[in-house]
Amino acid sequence: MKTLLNYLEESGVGEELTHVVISLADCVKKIADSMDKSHDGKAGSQNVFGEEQLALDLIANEIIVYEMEQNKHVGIVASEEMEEEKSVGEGEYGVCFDPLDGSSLVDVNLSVGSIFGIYKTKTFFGVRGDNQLASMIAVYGPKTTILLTVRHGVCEFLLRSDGEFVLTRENLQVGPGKMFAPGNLRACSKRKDYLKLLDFWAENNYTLRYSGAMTPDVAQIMLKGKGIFTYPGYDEQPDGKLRLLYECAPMALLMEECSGMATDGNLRILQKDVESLSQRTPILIGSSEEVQRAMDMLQNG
C-alpha cells in the first residue's frame, strides 16, 4: 500500500515541501492521540476572536507550533488561536492553520478536524489562496484521515494502527448531486433569499448533511463527490464568521482541485487578498453546479 511519503516522492513536489507535509501529518497523529487522552473541559481563556477555548484547542495549537519550530524549512506560522503570526525559524515556508475546527462538538463526541495551508512566504499579509503550494485537512472521527492536495488533485490517507498514513482514495472529484450542509441558518430571518434557497433544497429532495463543523462537512462533500456547504453573511455579520486564511482558503484549494468551486458569492475565495489575520468571508463551496445555483438564487432572490 502506498504511504503518504511514497505519494509525495512520486508527486515530485520536492524534498522541502515533502518535509513540511510530513511534519503536519505527524501533528495530526499527535492531536488524534491527545484527543483520546484528554478531557473536553474549558481552558478558561478566549482566542483572539473572543471564542471560548477548550483545553484541546490549546493542546492542538501547541503541538503544531512546536512541530513547525522543529522543521528547518518553516519560517513563519499563523493560527486561529494566536493573535499574531509567529516567526519560528529561517525557512522559506509559511504554515497557517485552524488547529481544531469544530472543537465545540468535542463534548458530544462528533467529528472535528484540523485545517492547514502551506505557502512560500515570509508573511501572510497580502497573500491570497491561489499562492498556496498545498493544503490539507484532517478529520478526527471513527478513524483519522487526511485529505491533501499538492496541486495534483486530492487524495485521502488513512492513519493505520502502526502510525502510518496510507493512500485510500485518489483523484477525488465533485460533481452534481443533491446534498447540502447549510451553515448560519440564523441569516434566514434577515435574508429571504437564503430561506428561498433552503426551501428549494427541501422541496427538491436534497439530503441534509450538516454537523456544525466545516471540516467534516466539506470532507464529506469531497468524499461523496457531491453537494454544497454554505455560510453566507447577513446584516449583523456581513462577512459571516469563517476566517479566510485559516479555514476558507485551504478548503477552497482542495475543492477546486476536486473540480468543485468556492466563492464568497461574487469572487473566487482563492482570489481574495489576506488583509488581516482575522479577516472573515462568506463562503459557498462544493460542486460547481450547486454553487452556481446558490449564487444565482442569493443574488436574485
Ligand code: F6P
The other form holds:
Amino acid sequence: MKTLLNYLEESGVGEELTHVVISLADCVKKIADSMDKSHDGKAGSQNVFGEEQLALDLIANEIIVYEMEQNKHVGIVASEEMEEEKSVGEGEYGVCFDPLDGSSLVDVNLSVGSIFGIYKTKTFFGVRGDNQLASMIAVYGPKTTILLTVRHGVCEFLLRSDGEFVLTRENLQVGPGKMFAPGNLRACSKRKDYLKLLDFWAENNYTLRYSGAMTPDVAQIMLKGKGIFTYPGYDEQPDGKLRLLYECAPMALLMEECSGMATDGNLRILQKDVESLSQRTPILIGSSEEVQRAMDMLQNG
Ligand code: F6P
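Can you swap the form predicted on its own for the form predicted in complex with 6-O-phosphono-beta-D-fructofuranose?
All chains and molecules follow, beginning with the one already shown.
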C-alpha cells in the first residue's frame, strides 16, 4: 500500500513541502489520540482519573504549534484559536489552521475535523487562497482520514492502527448529484431567496446530509462525489460565520482540485484577499452545477 510519504515523494513537490505535510499528519495522529480518551471536549471537565482537562480545541492547538516549532521549514503559523499570527522560526512556509473544527460536537460524539492551509509566506495578511501550495483536512470519525491536495488533485489517506497513513482513494471528483448540506438556516427568516433554494432542494428530492461540522460535511461531498454545502450571511451577519483563512480557503482549494467550485456568491473564495485573520465569508461550495444554481437563485431570489 502506498503511504503518505511515498505519495509525496512520487508527487515531486520537494523535500520541504513533504516535510511540512508529514509534520501536520503527525499532528493529526496526536489529535486523534487525544480524542480517544474519555474527553468530553470541554475545558474544566475531568477525565476518568479525576484530572482536570484542557478543552480539546486548545490541546489540538498546542499540538500543532509545538510540532510547527520543531519543523525547520515553517516560519509562521496562524490559528483560529490564537488572536495573532506567531513566528515559529526561520522557515519559508506559513501554516494556518483550525485545530478542531466542530469542537462543540465532541461531547455528543459526532465527527469533527482539523483544517490546514500551507503557503510560502512570512505573514498571512494579504495572502489569498490561490497562493496555497497545499491544503489538507482531517476527519475524526469512526476512522481518522486525511484529504490532501498538493495541487495535483485530491487524495484520501486512512490512518491505520500501526500509525501509518495509507492512500485509500485518489483523484476525487465532484460532479452532478442531489445532496445538500444547508448551514445557517436562520438566514431563511430574513432571506426569502435562501428559503426558495431550500424549497428547490426539497421539491426535487435532494438528500439532506448535514452534521453541524463543516469539515465532515464538505469531506462527504468530495468522497460521495456530489452535493453542495452552503453557509450564507444575512443582514445581522452579512459575512456569515466561517473564516476565510482558517476554514474556507483550504476547503476551496480542495474542492476546486476535485473540479468543484467555492464562491462567496460573487467571487471565488480563492481570489479573496485576507485583510484580517478572523475575516469571515459567506460560502457556497460543492459541485459546479449545484454552486452555479445556488449563485443564480440567491442573486435573483
Ligand atoms: O465554524 C465552526 C462550525 O462548527 C462549522 O464547522 C459548522 O459548519 C458551523 O460552525 C455550524 O454553525 P452553526 O452553529 O451556525 O450551525
